[in-house]
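In structure tokens, the next block holds one chain alone, the form predicted on its own.
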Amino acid sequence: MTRNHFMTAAVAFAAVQLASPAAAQTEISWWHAMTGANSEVVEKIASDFNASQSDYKVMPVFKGTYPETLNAGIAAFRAGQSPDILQVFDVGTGVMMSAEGAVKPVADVLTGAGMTFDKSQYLPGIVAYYSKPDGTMLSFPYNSSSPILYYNKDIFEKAGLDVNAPPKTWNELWDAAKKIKETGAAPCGYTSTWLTWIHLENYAAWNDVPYATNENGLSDGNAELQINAPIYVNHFQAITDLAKDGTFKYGGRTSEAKQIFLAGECGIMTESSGGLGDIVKSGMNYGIGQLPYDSDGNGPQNTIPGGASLWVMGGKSDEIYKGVAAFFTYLSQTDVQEYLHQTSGYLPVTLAAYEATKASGFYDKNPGRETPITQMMGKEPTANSKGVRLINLPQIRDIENEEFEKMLAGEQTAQQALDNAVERGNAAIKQAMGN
């Protein structure tokens, strides 16, 4: 054999040797909806897990916004091509729970793979939201969040507002927003992402008022909306009035308003705690406050988790499920949860990670970063504040958003918008329940 032939054979043999372990790896597909700084966190967590062992390879794939990712997952399941792990936002929980055979409960995945599963190690409010009434955990709470208030300290200073005293009530926020606009400190005083999640679902929980009958659908999905009560009408009329001269600026149905805030157009924003990564990355001189409460309500009570959880799709091989179980066990490790929480602003899903973060002095060095956790864990949930679970909540949100957009365009009052949302929403719930 010539030297060249020998080298070629050696290279080919080495290539086979290198390829063998990779070929033996089981690939786990993970469809997600994370963008910006949070997408970088997804990629790092998957990469670190892949480097930590050689049996499995988690492959994250971005599939669009939360609603787009849910729709893509449903379509893929119907076509027999579902991913192994699907990230589904909180309001898709009812949809996934009703999809018999489409999913495999995460508790079964973990115990079936011989992993120890103790749900007492997870934050109680989060576990309860993603569990069946009998306590079986259905999905893994990857990125849970709570809505909080962010404010631009430089704009506050220009407006003559106290940079160390963010508004605590909605009336205080309306006044601060007006002052920002009137003084010319910024073109707009206030904006908000996710009007449905923050100003309806969490507004109800935080102020301890009903969103719908039957414990907001948790005790019986055949529920009726109650979001046209006077407290909601007054709240949305205040937003509508502020929108007339641009004191409030509407960004869109999901997280689009964050870009308005990052651009310095508005001085105050209510948004998910999970939006923190992009705000930190922007270099803004920002502050954090708790979600404002309504002085006419019964709060502050407790907020309910937003963000998303990871659902394991049904019909996969035992080897896939073993790989998913190994990945979720890795995700539950204290150091991984500390990284996820401290980098993204999402809540740590384990009590150990929360305690470790607190013990490290992180919250002392980063004022406001504990706020989303204390909001959710501060009080025992009531019938009004356990969460919202309707079989078709994504559809209900679409209806609510349509009515809000007409309201903000000056085509109807807040009372008309909420009355219409209740009438249309209740009809949609009955239809989805087969009534």
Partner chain sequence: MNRATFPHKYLPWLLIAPQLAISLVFFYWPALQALRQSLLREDAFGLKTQFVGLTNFARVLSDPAYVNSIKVTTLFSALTAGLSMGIALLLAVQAEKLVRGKGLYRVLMIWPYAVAPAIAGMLWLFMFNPSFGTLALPLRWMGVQWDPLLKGNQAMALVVAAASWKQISYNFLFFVAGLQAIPRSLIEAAAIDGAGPARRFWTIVFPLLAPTTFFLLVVNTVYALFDTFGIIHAVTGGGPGKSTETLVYKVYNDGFVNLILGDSAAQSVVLMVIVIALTAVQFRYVERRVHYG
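Now that you have shown the form predicted on its own, what about the form predicted in complex with its partner chain?
Just the single chain follows, nothing else.
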């Protein structure tokens, strides 16, 4: 390089340095797991926030699936390079809560930055799920969903069922499923995604029956599973019986069953409200109903949220925490929440956003979109319906799924499957708690 060229380069470099406004900004990293349309929402929210002020710059980074994002966050923490904000899915909540020192409660972040944190502004069911027993909010609920019932109106009509009256209880649903199968309206009556989340965790909350001792692990992690109580056994035996002749069809452990429903193979499906987008896109003549409740239970009570929340990692500078607090405050704004709710199908976090969406007539134009909210807000959560908090919930779900698969394959009864799940699950909890 000649001297002349070197001078030019040096001048150009200096000019870039002077021109760059980033030097004064505090950068805040946000690792997330959102794909497709939902990742566009993340990008838009971040860039809108960055444009709204000049002190902080939120930088979202996609890190893969939910478990991959959690693992990336954990690995980065161990290497001393954790992000500032980490999106963690609902079942990872127990893992994050047990990591005291690795994370900073959202309530502390907000009050530390001189902002007031008013719990009453947020949807109670969601805040309860992401809070400590004493009410301190630990993570910021970013995307929350709730299980609801979807049904194919064309199949209902063919089977001679009332297209405007989806089944309200599980018994009604079993009957409807049988009728769909018997009349040949569809090869299968009913399918469900996420058996563990919908038929155990939400089933417990919705019917107000305990999932585990110690308020489902919320008050003390040394909990024991109670999912082999008669009400669960009867429920799963009914599913197993329906599976024998294909009236119930198993799709897989997570959301695979949605494909079966979209293909028109089954008439009814229980799935997350977050799955609505795909069903709308398919052009199916669908209807939405509440998650059915068990007539032997104490419900309907309230459902518990799925989805993910934003955790603030510990050990950062005050400047970073101020920026995070400013970002969360921005996220809580009514128009931002309205956009998030109406675009992604996830629930709004604040009551104001819910009211505003309601007032705008959105729910009249999109019937069924309010169902997951009313389900979650209907009643003040009880000891059984605040959620399930176990340090190794992903592992417990694995165990439950394994036993369900053997049960649905006809290798064991519902009683045996649930007894095994309780025995293996309790051993796993004990080991994880270090007893």
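Take the two forms, find the largest set of C-alpha atoms that superpose within 1.5 Å, and that set is the rigid core. Note that the structure is a prediction, hence the values are computed from the model and not measured. Residue numbers count along the first chain shown, from 1.
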item: Residue 61 C-alpha moves between these two forms by 2 Å or more, core aligned; value: yes
item: Large Cα move at residue 168 between these two forms, threshold 2 Å, rigid core; value: no
item: Rotation (degrees) of the smaller of two rigid parts between these two forms, from C-alpha fits; value: 17
